[in-house]
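This document starts with one chain, in the form predicted on its own, laid out as structure tokens.
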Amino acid sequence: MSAPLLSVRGLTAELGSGAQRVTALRAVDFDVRRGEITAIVGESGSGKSTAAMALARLNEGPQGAFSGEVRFDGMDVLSLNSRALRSLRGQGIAMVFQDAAAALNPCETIGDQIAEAMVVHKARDWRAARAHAIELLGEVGMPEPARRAGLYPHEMSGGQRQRAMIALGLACDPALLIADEPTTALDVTVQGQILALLKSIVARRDMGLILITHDLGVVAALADQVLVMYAGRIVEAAPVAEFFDAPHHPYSGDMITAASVALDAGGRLATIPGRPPHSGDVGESCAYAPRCARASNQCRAALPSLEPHGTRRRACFHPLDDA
């Protein structure tokens, strides 16, 4: 097996200040390899986007504190100075944000925004950068790329804006692309096109992709491995096929059930009972215990560690495969 492109060990993040300071990530461990798609799943507030942004220290801020180890292509990301960190962002790790309409500059044409990234990060000549921007728009399947390079974001459809965001992410040839809910608010047909595009880009460029999503259908269609997050921790990590065939963590099982059962016995949309905890309310016990049908006094008194089990890892005292 090839060496990881990205290796994360014990990543912990404290964000905010004063009474608002919380531990948003707790001892997160995972690897990503070239040509591999890793999905990070969980409910809103589980820490998915926080973990993804922490990989390039995008959410560090003046009061943020990261500990642990993030190694990207041999570099110790947490020790990089501001100049090296600026180089890493874009050239090494690029991000495709959830809301393309908000992420793109409404006052610049799409072509100019993509070209600008190449000029800033790769010191390209403007004319060459602008020509390459059109090539990138063609690579991501934008119809009439030369014409649409001259359009502003509001002149494009939602699917076209998302393609433009992906082209912007690829502008500096990153080795790792992070896509945060890239198909949100798109219709089903366009969602399928964007997912197929991402999969083809990973294979063609031999890069790594981290996909942040709450949609298990997207995970099943696209990912190689899945990381399940809850309350800032990874509670299960598994190859995708094995995950859907037999989830180990009760939270994983509850998510799959809720996603596959349209209505419950009362005719309502199926959900997981209870609510996820706030980051500041997580103690040294299993955070899922208040919502878990399998919880015991042990779960309420101690924190299960993330332990290997065959081809996967899980953090649970009473995993589903023990039933």
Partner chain sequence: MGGEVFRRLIFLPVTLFFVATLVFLALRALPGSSIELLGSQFTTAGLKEQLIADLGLDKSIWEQYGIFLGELVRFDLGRSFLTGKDVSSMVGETLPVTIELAVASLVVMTIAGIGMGLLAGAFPGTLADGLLRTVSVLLFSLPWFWFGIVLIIVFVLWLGWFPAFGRLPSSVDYEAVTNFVLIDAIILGRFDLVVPWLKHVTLPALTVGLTTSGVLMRLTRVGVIETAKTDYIRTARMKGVPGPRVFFRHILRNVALGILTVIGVQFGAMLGGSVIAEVVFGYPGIGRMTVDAVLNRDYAVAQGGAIVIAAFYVLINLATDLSYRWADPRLRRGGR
Given for the second form:
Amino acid sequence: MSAPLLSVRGLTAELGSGAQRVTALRAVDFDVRRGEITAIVGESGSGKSTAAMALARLNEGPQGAFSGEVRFDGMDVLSLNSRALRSLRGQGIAMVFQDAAAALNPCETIGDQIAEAMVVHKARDWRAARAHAIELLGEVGMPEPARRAGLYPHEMSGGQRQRAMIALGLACDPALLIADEPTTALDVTVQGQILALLKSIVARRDMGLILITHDLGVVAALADQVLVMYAGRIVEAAPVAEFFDAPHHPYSGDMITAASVALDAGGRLATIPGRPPHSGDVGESCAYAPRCARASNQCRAALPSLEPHGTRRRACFHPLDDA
Amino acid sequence: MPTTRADQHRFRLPTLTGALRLLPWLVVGLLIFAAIAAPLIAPYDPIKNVGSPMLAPFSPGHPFGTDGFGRDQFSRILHGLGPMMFVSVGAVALAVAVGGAVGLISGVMGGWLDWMIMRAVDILMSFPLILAAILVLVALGASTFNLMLAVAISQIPIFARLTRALAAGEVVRDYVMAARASGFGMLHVMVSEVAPNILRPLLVQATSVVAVAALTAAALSYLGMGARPPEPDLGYMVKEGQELIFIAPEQTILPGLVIAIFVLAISFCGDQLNEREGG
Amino acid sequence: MGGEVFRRLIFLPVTLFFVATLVFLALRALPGSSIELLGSQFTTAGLKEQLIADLGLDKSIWEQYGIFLGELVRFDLGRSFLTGKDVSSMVGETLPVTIELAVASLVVMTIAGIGMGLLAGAFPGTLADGLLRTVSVLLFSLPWFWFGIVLIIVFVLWLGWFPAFGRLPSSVDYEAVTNFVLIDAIILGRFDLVVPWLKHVTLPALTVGLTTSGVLMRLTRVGVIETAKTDYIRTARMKGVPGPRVFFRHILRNVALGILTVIGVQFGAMLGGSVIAEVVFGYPGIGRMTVDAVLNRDYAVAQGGAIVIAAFYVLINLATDLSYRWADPRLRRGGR
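Now show me the form predicted together with its partner chain; what you just gave was the form predicted on its own.
Everything in the complex follows now, all chains and molecules, and the chain you saw is the first one.
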């Protein structure tokens, strides 16, 4: 296999200030290849969005510091200067945010927002950039793209806004797209359309896609590999078919069970009993132990490391395949 | 929606820390003490020529010199503190009482009465504040008491609107609903149920408005619509001093500075109360 | 949203009617008429009666009110007791002067308020932020009239940079057309008027503009800080837009709407401020005219001045509201 597009090693993030400073990510390792869809799943607070933003250092500043290594297309992302970082954002890595209504500038037309990325990065003039913006809107399946380019975000439906958001992400031909819960704000039929769109774009443009979600149905339908995050760490990483076939980490198993129970019960929200811990509260023990049926004294005394096991990796002393 | 005048006065000041937080309270306390004790601590009669030369410079006998009529400026400023506080605090108290009552009725009763009251408030608020106060003073005649009334009337619509908003928010709460369901009359609901719950935010806001009232009153005094000379009045003293700025600029600077210090200290006190209220 | 505008427009004449009535009543309630004030000047009783009859003061208050309203709808504001001048033409001369001053004050307020607010908002929590906030609070707490006098002491008496009194030097020969100096300067080609006028307007405009800038400063600062936290600013940064461009193009544009409203509301407040500044600086605007008329018991002038100021204030606030709706795309085309 060719060298991965993105390679993350030991990524650790400290967020917040003063007494509220927490370690939001701990030693996260994973690779993303072109044409491949990687899903990061986990409950809210598990660190999946933090990880996504950290890849473009978007949450960096006085409130956030990173260590470890992020290699993108041969570049060492964490040591880029601000100029190179700006060039990376948009051109190398683009992001589609969860709530497009909030993530699009309310005072600028959709067309201008897409065009601006090209004006900034490729020094195009506005006219050419706007024309290309209309093409992009067409590519993401926006009806009447030329007219819609002149509209403001509030004049569109939720699905159209999310399409515009994706077009914005594609503006400068990035190699990696990160979609952070791209469909949670949408209704079910539109969700399906947006996911299908993302899948076809990745295939057509031979991009990498990182899909952040808590919806296992989306993962099963779309992803090639799955990363399960819990309390700031990856607890299981597996090819998607094997993952659903036989999850190894008890947390993965509980999630899948909860999701299928919810499906049987008419799609109502699935939950695992207990609360996910704050990433910062986790000491040197398995963070899932308090909620885990298989937890032993070993789990409460030591932190299981993420070990390779066949085609997957897992961090558990008592994985589900050990009967 | 455009901000109301009341909103504009809700200032977020730089946060004072540690012992500095006490400073504004100390200043206000000191000024209140000086105002009350003025007859005792003032070295001279504020309205009599003290026999010294006019516009005497600062000296131990006349710490702030003498004014254009040979009156002791220090004594005049001390005696001017009382009227300033009476006017600003009295005006706000009156405005809270009247505006509060009107707003409470409007907010609790709702319906056409609410509509009428709020349109009346709109009309009163369509005057620039200072013009409204001038008209009231024209109708009543200039005096310290009428100055207080004028400033109060110009502030009533602000408090009526604020109280109405607060009251309308309370009326839909469960405890008010329960009181009404158990057959209590509107008056009982207003006085016993709603009023106690909106009093605190109202009073906190009132403290901040004292600063605005003091500034408005001082401006009206300056225009010659406050206390009648020769009564000592800080705003009018600035006016009298202005005519002499070529000779003795300190005579116009000092009384104005005292007003500014009072307003600043009150603003900081109000802000600390606001903070505690979580506003 | 259209309904709200319509309601405000319908409400406008009603408001103006009540404003006029309140002004009329306030002035009729005042003790001691201007005739008494002028008393010493009338040697014969007959002349005095004649004047009272001319002015309509012998009629009942209801008749006076009827006449007053009738004249008002014809834009006839009566004549001055003291000078016999037509009040409408006095308003025509003084209102532009006040508008000029209010606009100049607005410029000062906007530059100072937005400038301080942007600086403080761009670097929140720093020393500069704390300093600017302190300055804005200080400015807010100063009595306007006193601040004006301090400016006179510093810039006129000590430094001698500006004149202290009036709107133009008396040596300048100026035949007004519109009564707006800058407009007349263009119409008449009298560009020599501009510099003397600027010198005269600077201190009054600084007085009003700086003391009112605190509100704008605070709003700009908060607006910048809050906007910087929004999702769409994160999107802009993720697009790779450089920091200064994010600040000016994205943050500022979104803060501008809030700023616009405040500026409009403050423009109304500025009319009140002009009254004070005009008295402090002997500036011949409508505020000073009205205050002088009130002190001299010159009914018609005080009445006309107060009504015009109030009407202007109402119109400004309405215009602000409309412009706000127009400027915000969410409100402008939201109904479509």
